[in-house]
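Presented below, as C-alpha cells, is a lone chain in the form predicted on its own.
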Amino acid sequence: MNTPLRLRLAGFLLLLAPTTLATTPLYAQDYPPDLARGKAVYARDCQSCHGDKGHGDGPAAASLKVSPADFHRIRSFLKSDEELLRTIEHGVVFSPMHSWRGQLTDGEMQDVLAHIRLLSQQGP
C-alpha cells in the first residue's frame, strides 16, 4: 500500500473509531529499521561467526562444525526477509546458529536484518 493511501486510510479509521486505534498494538515492522542499532547488534552478537563483512569468516567460524552463512552467497542473498528473520528468531536445527528469541527484541532483529541486507549488497 502506498504511503498517501495509507495515510488517508489511517485518517478515515481515526474518524470512525478513535478508541480502537489507541488500543491497536504496534509491531517492529511498522517502523523503519535503525541501521546504526543493527550494526551495533551485529557487531556484538553476529560478527564473531559471520565476520565483519558477512562472509562467514569470523574468528569463531573456524571452530564450528557447520560453517556460518556467507551473506554474499546467492543462497543467502535470495532468502526473503521473513526467512532470515525466522532464522534469527528461531535458529537453525543441527547448527551453531541458535535462537535469538528472548535475547533480542523484535526491533533489534529487524535492525540486524537491515544491516545484513546492507552487508550483502556491499562488495568484498
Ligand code: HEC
The other form holds:
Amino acid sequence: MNTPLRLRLAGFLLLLAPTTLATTPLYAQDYPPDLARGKAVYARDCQSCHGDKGHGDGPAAASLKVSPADFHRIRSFLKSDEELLRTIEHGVVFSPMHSWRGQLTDGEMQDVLAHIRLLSQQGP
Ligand code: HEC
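Got the form predicted on its own; could you also share the form predicted together with heme C (HEC)?
Full assembly next; the chain just shown is listed first.
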C-alpha cells in the first residue's frame, strides 16, 4: 500500500520537474535588487568607461577604439534585462567590454544592471 503511493508521488514530481525548469527564468532575480551595491559595483568596475551618468564618456573611454555603450541611447534602452545581463556576463568579442563572470557574482551583476537602468531613466 505504501510503495504504490510513493511511486505515484515520485511520478507526479517527475512530471512536474520539466515544467518548473521551463518556467524558471534564465537569470533568477534576487528581488529587490540592492541598488546601493549596484551603484558601488558600477563606481568600482564600470564608471571609468561608461561614465558616471552612463553616457559612455568615462575617463578611459577616449583611449578606446570601440566606444563604451551609452545606456541612454534607445539602442541600449530597448534591450531586455536578459540581453544586457548576458553582455555583462560574457562580454563583447573584439571589444574592451570583457566578461565579468568570475569577477562579479550573479547578484552583483543584477544589482549593477538595476543601477544602469536607473541611470538610463535619469536625465542627462
Ligand atoms: C574598458 C572599458 C569598459 C569597462 C570597464 C566596462 N565596459 Fe561595458 N562596454 C564597453 C564597451 C566598449 C561596450 C560596447 C561594446 C560594443 O558595442 O561592441 C560596452 C557595452 C556594455 C553593455 C552593452 C550595452 C548594450 O547596449 O548592448 C553593457 C550592459 C555593459 N557594457 C555593462 C558594463 C558593466 C555593468 C560594467 C562594469 C561591471 C562594464 N560594462 C564595464 C566598455 C567597458
